[in-house]
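The data below hold one chain only, encoded as structure tokens and taken in the form predicted alone.
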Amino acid sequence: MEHAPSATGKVYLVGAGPGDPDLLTLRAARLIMQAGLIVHDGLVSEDILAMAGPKARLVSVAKRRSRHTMPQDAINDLLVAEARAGKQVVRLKGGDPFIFGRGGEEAEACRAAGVPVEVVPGITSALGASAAAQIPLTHRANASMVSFVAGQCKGLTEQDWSGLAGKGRTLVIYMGLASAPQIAEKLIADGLSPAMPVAMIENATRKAMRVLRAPIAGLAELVVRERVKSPALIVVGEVAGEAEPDLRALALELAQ
């Protein structure tokens, strides 16, 4: 059933980044400043949500591992409720609206019913967490090539991830912490050397920001032995041990 597009209302679909308030586009910072209604994920930090107007109307819809706040679907009800009841709604997504924030969906959803949306891009956590602590994604000498891929899915262990990690390529794993585990035994069981560097970033651009590293072999004794928490990006490559000079050693260590 097709609908008429909304005489005033608009959806925003904006990137928030991976947290510092000082890394939003100024695009959506002036959008944040004047939403009268913001539709945020979890992973927005308290300091974005916090330059929201006085009268702005904030509503979580949270997701978490097994429990999620509002199913998409309705997600995608209340944005195209809203902006047809005349709001400029912003939708503020951590990272970026197009890296794995199903922002795809919902822009699907509001051209669907005839809703204005527009797209405003943000950094998004691999970018904001490998600058934030200085891991050089690619690099001239050991990094030609970088992957995304998201850790926390269905059919983990039926993906291909074959020739995404190794010598000269870096893979950067979204929501991977839960999986962690899994994930390193699938990156050795394809071929990876368990001496690999991987790094993780927790908190990536707060204050409370951890770069943690081990060998990939070390993956999931990392997580459990330092309390790793959501959010945190694992970063797997040569690249991930050029700032820790005596990580080739302890990878080697554990590797034997």
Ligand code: SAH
Second form
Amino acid sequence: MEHAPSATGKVYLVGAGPGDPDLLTLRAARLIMQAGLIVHDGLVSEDILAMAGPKARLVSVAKRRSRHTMPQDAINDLLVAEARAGKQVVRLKGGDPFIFGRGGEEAEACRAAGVPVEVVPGITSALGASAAAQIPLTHRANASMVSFVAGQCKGLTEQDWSGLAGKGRTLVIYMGLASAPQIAEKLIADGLSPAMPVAMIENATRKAMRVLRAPIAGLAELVVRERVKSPALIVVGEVAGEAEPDLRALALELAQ
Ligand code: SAH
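Since we've got the form predicted alone here, give me the form predicted together with the named molecule too.
The next block holds the full complex; its first chain is the one shown before.
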């Protein structure tokens, strides 16, 4: 990485994409291979971490639902301290740093501390997963808008998702696995047809990827039956049923 010699280093907020190393940007790949210090999340795949050089120091600040190994403030402080000590810090995040990645908070912390920061975009999991599952998030026939929402249990009831799911639109839910039953209930209560197709994409672009489909009324049961594991995305909309004629038939049956 080219940088003028200076006392202060720099923080690179780098998107690692959904898992497959081939989906890294060239800039991300170069930064990872040249990095002296990589501070990464739990979502960054092993294959990508394996691209780091033998001398690189890898620090995991893995966040799991309800078990934060490092609070966000501590992560911010770590980035700032290492950069102030002159390091080029590669802060590696799953997907894109600015989509449910707290990249905004880390960039702010760097700016507030006078530490130079650069953001390198990544393929957010909604885009990686939909490509891998061949589910177009927009389609001239049946989806002219798409929304990304965060579906953690905390605060779910206060969130206003009205109008985000339904005919002609696609809703992608990140972090929605644990609260899938409440999500289905909430959407149906807001007026969504119980027959609306849903796809769950588990481990998108990784070796163990699975694409599971059901009508929204069957989402909770699907998660239990298939023992869906994190990371998983939920795609709600007509596009999620596209490739599955059986599901369309079931959806029509349910709608009657
Ligand atoms: N910044 C990340 C999102 C972080 S939030 C991005 O842009 O993708 C974490 C959520 O992302 C997970 O709960 C899951 O819903 C989703 N996710 C991340 N990687 C995934 C993958 N490989 N397959 C399916 N979902 C994934």
